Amino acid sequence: MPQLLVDQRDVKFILYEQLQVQKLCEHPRFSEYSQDMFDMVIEQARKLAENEFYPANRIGDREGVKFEDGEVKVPECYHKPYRLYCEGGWLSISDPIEVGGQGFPFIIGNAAIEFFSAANWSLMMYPGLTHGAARLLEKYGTPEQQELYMYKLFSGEWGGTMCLTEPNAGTDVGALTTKAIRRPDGNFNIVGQKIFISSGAHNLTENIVHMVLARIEGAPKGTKGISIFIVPRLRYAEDGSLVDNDVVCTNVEEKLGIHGSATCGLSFGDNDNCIGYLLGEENRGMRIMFDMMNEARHFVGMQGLALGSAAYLHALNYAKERLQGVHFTQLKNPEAPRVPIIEHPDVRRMLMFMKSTIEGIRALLYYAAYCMDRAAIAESEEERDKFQGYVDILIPVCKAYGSDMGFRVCEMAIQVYGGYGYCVDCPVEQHLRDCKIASIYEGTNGIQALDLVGRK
């Protein structure tokens, strides 16, 4: 079977020749791992992606998400691959063993995620956001909050989201109006509306834990007065049972792409019975959420890489098989045989642009992931600051360049296919539709430029 998702040779070149990630095994944190184990992880990710995620991609795109009688249902074909993904421990492959993870370097988990993302991006959004919510609980949650929520998120038993956007507070997050009203028990009643919430409601998991930005009554205006709350769809009652927490899905967006991903409007506290639990300190919500946002932005850069990679490899294989025209040196020879379009200079030009662009994006994103590992195992504060500084600078670049150029590669893949590429039966048109959102969500690419220049 030809490679249709990820160029495995380039992955291994970047890992072992460019970055030499096998040397991470010399550090005590990764001393029990080896290059052979890294290869095994990547191979198993490839198999699961090709055998389970990829076949569900086109079906999920055509079926889409259903919103019926207040319930959100993902494509039926998503349930099996999601279950296998969670059972295999893929959601927490690079997280500490203490939280149920497998402890691999982040860059190895990053390589595995590329295969899953290239196979079925819409499906990958569900565990992707769940992982971000789990990481926030790991870093900022109290022991009780971790016990109640974190482990179920890292295992994939429950889903997770981040809830920022409101009808009048998109890029301008500081304009949000969702309120947190203090209760006598120290928790908060959450009241407000959120929109464009990825994975906001679905039937892949029993429960969904929302990370919600809201303003405590009396807090300062703007971003300085925002706090973050754990708001589960089902909360624990005093007897330990799960009860409704007054979180309602009001609508599911119909979108250009990522049809299998549930993009929801959520209403909190319509019946004044939505309880939220403060995560971290009051008025520190934006700083805490940015930890999740940085992971999400790297993840979105991966979206551009993965979809662009799949589009390129599909176009490459098509160009090798599609017979059309004669070789340019035989234009005046009426007896000349038809040749594959890959032999035409303009097609080769497009393929070389796609190949070089995807390899560049991959090198960029993998290096950022490698810097995260180096910061995590740094033996001095100076070394940690150095690599964390690289990460801080690279995140907006990964997100913006990965999404912009990934989309450009998808568009060029359609050009290689010609008229067939514009038809719904051709896979690359879905790659283009699924990729477009990457330059918009998790902070538009114009915002990434402001982040790079203004904050970094």
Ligand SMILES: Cc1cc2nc3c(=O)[nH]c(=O)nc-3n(C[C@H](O)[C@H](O)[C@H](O)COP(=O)(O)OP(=O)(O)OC[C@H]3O[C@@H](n4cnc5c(N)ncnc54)[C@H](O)[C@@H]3O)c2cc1C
The other form holds:
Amino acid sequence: MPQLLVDQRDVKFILYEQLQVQKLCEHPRFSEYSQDMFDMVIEQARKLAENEFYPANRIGDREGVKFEDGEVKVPECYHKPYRLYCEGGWLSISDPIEVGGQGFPFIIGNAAIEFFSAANWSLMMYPGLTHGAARLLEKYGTPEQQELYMYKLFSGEWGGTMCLTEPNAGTDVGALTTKAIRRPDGNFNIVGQKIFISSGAHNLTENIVHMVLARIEGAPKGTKGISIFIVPRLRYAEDGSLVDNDVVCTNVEEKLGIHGSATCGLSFGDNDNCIGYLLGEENRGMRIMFDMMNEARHFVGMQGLALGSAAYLHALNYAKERLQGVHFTQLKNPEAPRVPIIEHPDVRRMLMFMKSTIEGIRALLYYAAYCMDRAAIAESEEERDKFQGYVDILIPVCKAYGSDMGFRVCEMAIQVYGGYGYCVDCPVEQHLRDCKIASIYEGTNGIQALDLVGRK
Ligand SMILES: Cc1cc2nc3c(=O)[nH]c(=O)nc-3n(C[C@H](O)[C@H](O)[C@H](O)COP(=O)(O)OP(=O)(O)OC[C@H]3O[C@@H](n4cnc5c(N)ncnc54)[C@H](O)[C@@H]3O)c2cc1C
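Given the form predicted on its own above, produce the structure of the same protein in the form predicted in complex with the ligand.
Complete assembly follows, chain above in first position.
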């Protein structure tokens, strides 16, 4: 297969020549790793992405998610790559060994994610959300909560979600109305409706652990009164068996793109039998969620990069093969041979724009990932503050620039393909559709601008 997903030379240039990530191995945290091991990870990610994720991309797009008799089914072709992804430990490639992870630097996991995301973004949504939920438990869960849920999430045995959005609480999360009612046993009954929940219901895993924002009765209005709860679809009964926890999928959205990703309406506690377990302290839900925001927003910037990268490389490959017209120096020569469209200056202009944009986004996102590693292993508070400061200011740019410009690259890829690009048999129209959502979820790009200028 020609290189159609990610430019490996550029990835290695950024990792080893620009950022010199091999020097991370000099730090005690990464002393057991080496550049050879980093290369091996990237090579294995490429193979799994090309051989298993990519073939399921278009089929999954056509087949979509099915919602029948209350059951949500992902495209059949997702099951095998998802299983291989989990078995290979990819879900926790950059998480500590103690939680079942492989302990690689975040930036190396990030490079692997670029390959998987370029091959099949819809499929990547499932482990992506699961990882976010696992990280919340790692940081804020009690030892018991970690034992019950975290390890199963880091391994991918169970799925995870983030449940913020409600019909009248989108950008304005503080307007949410989902209630948490105290129970005598110290836990809470959860009652409310969430919409647009990615991976909210599906048949990839036996159980799904929802991270739900809700307001405890009597808590202050707005974001200050929001708490976060662990709400499993199946909860543990006293005898340790798993029983239904009164979480129902009410609908699955029909969307412009990411057809293989289940975007669900969820109803909690229709029968007053949905138990939520408080994560962290009461009324700290937004703070806790924000803590995970950097990684989540970086991941969405990666969506723009990865889909733009795949669209660019497909267009480049096509431009080398498609014969049309004559070389511009031969316009008046009726005998002139047809040339590949890459010979035409306007097509070259488009390809150069796409290449430089993608390489720029990649440099930006990888640098932000590198700063996360440097902040995590900093040996002084000053050093930590410096790198964390870079992360904080770069994240809204990574998210908004990555998604906006990634989308423009996808649009230009269609232009390079001409009429074929507009037709469903051509891969780049899916890239464009799958990319659009990146500027909307995880805080719209307008909100990223407010974050950058107002908060940072
Ligand atoms: C496919 C998909 C998957 C999703 N996955 C999840 C998920 O897993 N979990 C989850 O909780 N949610 C999820 N969402 C919801 C998503 O995060 C919201 O759609 C998004 O936050 C925007 O909210 P909204 O749709 O209500 O738009 P609105 O908040 O109504 O915004 C509409 C427009 O107004 C602008 N706007 C709103 N308020 C302001 C303001 N104060 N200042 C400036 N501009 C403003 C916005 O930028 C936007 O352009 C998903 C949505 C989709 C479509």
